[in-house]
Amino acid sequence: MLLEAHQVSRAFGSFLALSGAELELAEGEIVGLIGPNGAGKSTFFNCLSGDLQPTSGRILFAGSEVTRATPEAHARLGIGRTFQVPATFEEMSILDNVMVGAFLRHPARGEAREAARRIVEFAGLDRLRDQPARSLGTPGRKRLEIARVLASEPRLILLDEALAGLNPVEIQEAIALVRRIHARGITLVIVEHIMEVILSLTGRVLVFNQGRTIASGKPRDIVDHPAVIEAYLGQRRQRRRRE
């Protein structure tokens, strides 16, 4: 396995986030997590990048513990993850941006600059790779995000929500992006409310609701697990199947 995650939990003070979550990833997958807001996906997220420690549990990444390692440690490794809200440099152009990513691989700067111009170009963004990062759109600064960690080499990427907050048309685009990029080789887990990008790209889907997994399975069969239906796709799916 590439990624397992055994018994994780994570509290915060009295309040437990996540209850037990377990995940077991093979190297190449696209799973999907999905649940309703505060179901603890994030902070299981945030468990397996590093950016939280587990209050117990264990994970392990290609054979090695990396419960308590540090995000750079995770990153070193091949753990890459994006964020629900993107984060980027505002004054620094594209390239300068994805640049941040490529130097954790190439410590030299022009093999560094080399290897980002190689991910922009594949990104869809090399037209604008010199304009800086304050003048894109919400696609266009996710696609960054998704550049930028691309940019680090890894061998597993975290998507958090990056295909939020899009049009249909950027849906359809970013779907493109993400196998593309799973062509490369790059195994994914998905975080993300939007259906059809699930159904569209992944091959296994976990449930979350109040901290723990729900259920597990195939995109398909998990619309009309009853847990699910309850817990996240609501009375209408329900009403649906039954017209």
Second form
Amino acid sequence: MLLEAHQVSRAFGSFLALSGAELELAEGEIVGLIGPNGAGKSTFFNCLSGDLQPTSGRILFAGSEVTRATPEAHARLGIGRTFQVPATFEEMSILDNVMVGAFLRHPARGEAREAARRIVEFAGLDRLRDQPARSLGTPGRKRLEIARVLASEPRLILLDEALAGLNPVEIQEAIALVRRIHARGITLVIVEHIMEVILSLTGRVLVFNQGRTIASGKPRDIVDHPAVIEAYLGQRRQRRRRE
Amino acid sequence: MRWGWLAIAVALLLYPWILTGPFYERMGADLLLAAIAAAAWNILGGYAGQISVGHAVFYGIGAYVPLLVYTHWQLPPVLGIPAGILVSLAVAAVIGVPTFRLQGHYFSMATIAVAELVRIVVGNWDFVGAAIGLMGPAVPRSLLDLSFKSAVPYYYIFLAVLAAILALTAHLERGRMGYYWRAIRAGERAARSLGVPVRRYKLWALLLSAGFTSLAGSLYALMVGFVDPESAFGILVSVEMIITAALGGVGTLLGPLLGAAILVPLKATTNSLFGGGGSGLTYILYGGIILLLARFEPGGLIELSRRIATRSLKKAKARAA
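Okay, that's the form predicted on its own, but what's the structure of the form predicted in complex with the partner chain?
Up next: the whole complex, starting with the chain shown before.
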């Protein structure tokens, strides 16, 4: 197993945001995390990336314990992430943004630059290479974040709603990019609201509701799962009735 | 760009031959000293984005230690320079560990608190001259005392130091260190997610910055031959470093020198026009500059000139097309 999470819980004060989450991820998989807002998927995601420390439970990456490791230690071990609201380095050029990622494995400037150039080209940002990141719109920023984390040469990338806010054409382009990243042998965990993305990309889905994993399985089966319908559609139906 | 630097270097080398007389000579030395201090501050505050308003601590230590070794042991003040740097580095490491847990304004406020604390302690500590301060050798005992009547020797010493600091900064700016600093300034969380050891790189910036600020303080004490708590540890010492760097452009190589080239002559003029009462006016001027920068051009004059250049370039292109 590349990544194992056992009984991961996280409380904020007295509020239990995540309770006993389980995940076993084999190298080369793409797993989706879905669930309504506040279901705990972002909390779980942040525990996996090292941005949050679990209150209890264990997380292992490639056999070594990373439960309480810092985000930078996660990056060094090979776990990369993107952010829901893109956190690109606004004043730096696109190539320089990617170079920050590349410096992790290539301390020398020349090598980092070469590696960053290849990634920028791979991500289709070549033409805009010398523009500052702030000149990009949301789709460009999300693409740049993906390029930047790729440059740090991770084994696992955690994508946090990397496709939210994109139009249908951009979504198709982004899906194609994620497929090409997967084809490089990189394992992916995807948090996403858009069902189309989940259905077309992931091999397995974990459904969160009220801090717990209520179902897991193949995306096609998950859509018909009663607990999932309850969590997603049930609420909406009840709301409609109330109105 | 390379020609620009060459022109600046030539202008600075020739300055004492073109503008002669004690007033201009002293102004030139003051200008370079302000540029050194601002360039030192700029490493932490500009490149790494950690706005310290307490750099007077390091400046003050640098200014005091040379005169302290002279006062107590009759040693040449120059020997106090490395000692001052070592003390500054130790203090920086001690301050850095707790304050770097704070971000943004909280960090800045903590640095003010530390600096004011040190100023008050120094002002009440007899060993370091308390409120009166310390004097250097009145008459040079040997060349080693580095006590000159004219400001020109200081001018060239300062120029060499400034060149060394800018060369080192330029080197670091291009490498991993510079990229990591800029990433930290842009967003610590994103930087950490890419494997940037944020604490360590902030500490590197602080140590370099503190060491050079201490050196600037020492050079000041050598030239002036007298320090007191206000002139070495006062909050205005920190504020001047910030304004000088910010006016030119924070996080740029040329910014501190450009800022000093404007502020120091301005201050010298107001002081000579209005005498002692002019010093109050200087600070009103500082306040005005802070306001204008914050409102219109946080990137400083460098950013402004860049913007004008790209705009005229675009216009020229539009005309050609």
